[in-house]
Structures are given as structure tokens and as C-alpha cells.
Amino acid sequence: MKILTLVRQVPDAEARVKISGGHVDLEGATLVIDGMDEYGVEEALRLRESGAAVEEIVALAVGPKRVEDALRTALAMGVDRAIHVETEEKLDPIALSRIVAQVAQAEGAGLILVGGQEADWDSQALGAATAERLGWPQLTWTNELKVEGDALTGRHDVDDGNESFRATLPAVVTTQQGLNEPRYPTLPNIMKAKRKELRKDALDTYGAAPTVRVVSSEIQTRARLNKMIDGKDPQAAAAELLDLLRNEAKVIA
């Protein structure tokens, strides 16, 4: 079985971003692998290490030249080879799913691992759209995963808690925090990653085009209320705080 794992490159959680010309400007920002995608890379490696019949692990990234850095990190973690569909075009999850599905078919992948929610689009659509294109089952928000022959078993989160599942491969799985703890690449593996295959493909090869275009962006800010609460009467102060949070800050219902 081949495993295809998607890698997205996004700003670090502590990075400061700015808007230029109505769009997010990432110049100078610290960029990393999307955290949820990193769980997918780690899980692919752990499935192979657990004894599952994993023939090869392939990382896929779609984006500008700088995305190579994220793929090199995945290779240093232990992925066998990488595919980079290089483009400056900003693809939404539905357009991106077209590429993921085509690569999976061309590579003969039996399992696709993608992050449960992309940080750049703040969307959960990629896994579902990819599964729909391929006609494969989809398991979302997994926190435990095992391969048993041609079946996939594990547990995943649902609205009322979590439940066990069993599905026949091939399948699409979305990953999340709690599934594993991603490893740090070691220096020897970082050096080995430089010699691993990183194939470049053109976007035209896959016939994908954005279905959604970003016309402008803005950074949301919330002004401080600077409300002072008199604490002489604790009960009255608590009631006033609750009223402010509910009716002015609107952070509770």
C-alpha cells in the first residue's frame, strides 16, 4: 500500500502577518508545515513502523517555490519522496482536491492523509471533496488509526464524543491534534532528505483552477473596552462582569 500525505505551508502561530494590496503578505513571516498536516505525516510513518504493509509514503504539496521547505521537512521526518505542484495560484480546497485525487490515482495510493482543517483557508472541506472525487470512504477527526490487511480501524471524534470505525481501503483520513506527537527531524535525516526525490509538476498538468477567488483581506482587531469593575461587592461585580461579557464583548451567549 502507498500512503499519500498532503503538506501545506502556513505562517507559524506566533508569526505576525500584514496586509498589502488587499492580500496577506507573507514576506518575512516564519512559515511551517500546517500542524494538522504534520500529524498526517507522522501517522503515515507510524503505520509503517507498526508493521503495516506500507510500500511507500509520498508527500504532496501545492504552492509556490517556498513550499519546498515544508516538503524537505516531511522528507527529513522519514517520507520516501515528494511531489511539488508549483504554482503562485491560490487554490481553494475544492480546486485542491482535484489535484490530490489525480495524484492519488496516478500513484496508486491506498490511503490519503490530510489535515482536518487547513489553517490558511480555515476549512474542513478538502478531505470530503477528495473522497467524493474518488468515491472512497472518509474518516474524519481521527485520534487512533490502525491498518489491518485491507481494512482501516480506529477511533474518531463525533459530536457526542468519539466512536470506533472500520472501513475498507482505499480511504481518505483527516488528522488532528491528539492523534500522535510529530517527531523532530534529526540532523542525519535532514542531510538524507536533500538526496531524496522531489518531483516538480506544473499546475496545468492537473487542469485545476480556483473555484473561489479572494478579492480582499483584512486583519480583524478588537478594541479594548477598558471597563473597570468595582470589586467592593463581589456579587455585584460578578453580575456586572457577566453582563459585559454577554452584551458588550459578546463572547458568551
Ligand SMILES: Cc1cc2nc3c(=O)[nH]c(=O)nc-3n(C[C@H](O)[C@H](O)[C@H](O)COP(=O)(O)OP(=O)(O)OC[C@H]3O[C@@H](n4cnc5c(N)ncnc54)[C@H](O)[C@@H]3O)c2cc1C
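The form predicted in complex with this ligand is what I need now, so please give it after the form predicted on its own.
What comes next is one chain alone, with no partners or other molecules.
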């Protein structure tokens, strides 16, 4: 079985987000591989190490030149080779799923691992959209995964708790925090990764065009009252807070 694992590049959670010209400006922000995608890369490596018949692990990214760095991180973690569909176009998940599905087919992938939720946009759409294009089942918010032959079993979170599942490959699995602890690339592996294949594809061979347009972005801050109460006298502080909640904010009876 071949595993395709998707990789995105996102700003570090603590990065300062600026808006210029009505759009998010990432100039100067530290960009890293999306944590949710690291779980996918790690899980692919663990499946191979645990003895599942994994022929090859391929990482895929779509985006501008700089996303190469995220692919190099995946290669240094242990992925065999990488494909970079290079474009400046901002593609929505429905459009992106066209590319992912075509790559999966061309590669003969049996399992696709996708980040469960974007660290930046919070989108959860790409996994499901890709599964639909391929006519495959999908498992989202996965905490536990096992592959034996073409049987896929594990556990995942649902609206009101969690479920154990069984499905048959091929399938799309989306990750979740807690699935595993991603490894750090070691220096020798970072060196080795430089020699691994990183193929460049042009976007136009995939026929994917955006269907959703970003009109504008703004940073909204709500002015907060910032009333601070000294807690040295707990009884007085408690009484003052309750009074504010009852009579100023009027949120409790």
C-alpha cells in the first residue's frame, strides 16, 4: 500500500497576524508545518514501523514556493518522497480536493492522511471532499488507527463522544491531536532529506480553479472593560465581582 500524506504550511500559533490592503499579511511570520499534518506524517511512519505493508509514503503540498520547507520537514521525518504542486493561487478545499484526488489516483494510493482541522483557517473540508471525489469512505477526528491487510480499524471522535470503527481500504483518514507524538527530525535525517525526490508539478495540469473568493479580511477586537479587582481580601473581591455581574453586566440573577 502507498500512503499519501498532505502537508500545509501555516503561521506559528503565536505569530502576529497583520492585515494590509484588506488581506492577511504574513510578512515576517514564522511559518511551520501544520501540527495536524505532522500527526498524519507521523502516523504513516508508525504504520510502516508497526509492520503494516506500506510500500511508500509520499507527501503532497499545494502552494507557493515556500511550502517546500514544510515538505522538507516531512521528508526529514521519514517520508520517502514529495510532490509540490506549485502555485500562487489560493485554492479552497473543494478545488484542492481535485488535485489531491488526481495525485492519489496517479500514485495508486490506498490511504490518504489529511490534517483534521487547519491551524489557520480551521477548515475541516479537504479530507471529506477528497474522499467524495474518489468515492472512498472517510474517518475524521481519528485518535487511533490500525491497518491489517486492507482492514482499517480504530477510534475517532464524533459529535457526542467517540466511536470504534472498521472500514476497508482505500480510505481517507483525518487526524486529531492525541493521535500520536510526532518525532523531531534528527540532523542526519535532515541531511538525508535534501537528497530525497521533491517533484514539482504545475497547477494547470490538474484543472483546479478556486470556487470561493476572499473579499476582505479584518481584525476585530472587542474593547473589554478590563476592570481589575484585588484578590487580597477574598470576601471583598467576591462581593465586588458578584455586584458587577448582577448590576452592571446583568448576566446573573
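Whichever C-alpha set is largest while still superposing within 1.5 Å between the two forms counts as the rigid core. Positions refer to the first chain, counted from 1. In this text, all values refer to a predicted model and were calculated from it rather than measured experimentally.
Asks: What is the magnitude, in angstrom, of the C-alpha shift at L244 between these two forms when the rigid core serves as the superposition reference?
Replies: In the core superposition between these two forms, the C-alpha of L244 moves 7.1 Å.
Asks: After lining up the core, report the Cα displacement of Q235 between these two forms in Å, one decimal place.
Replies: Q235 is displaced by 8.6 Å at its C-alpha.
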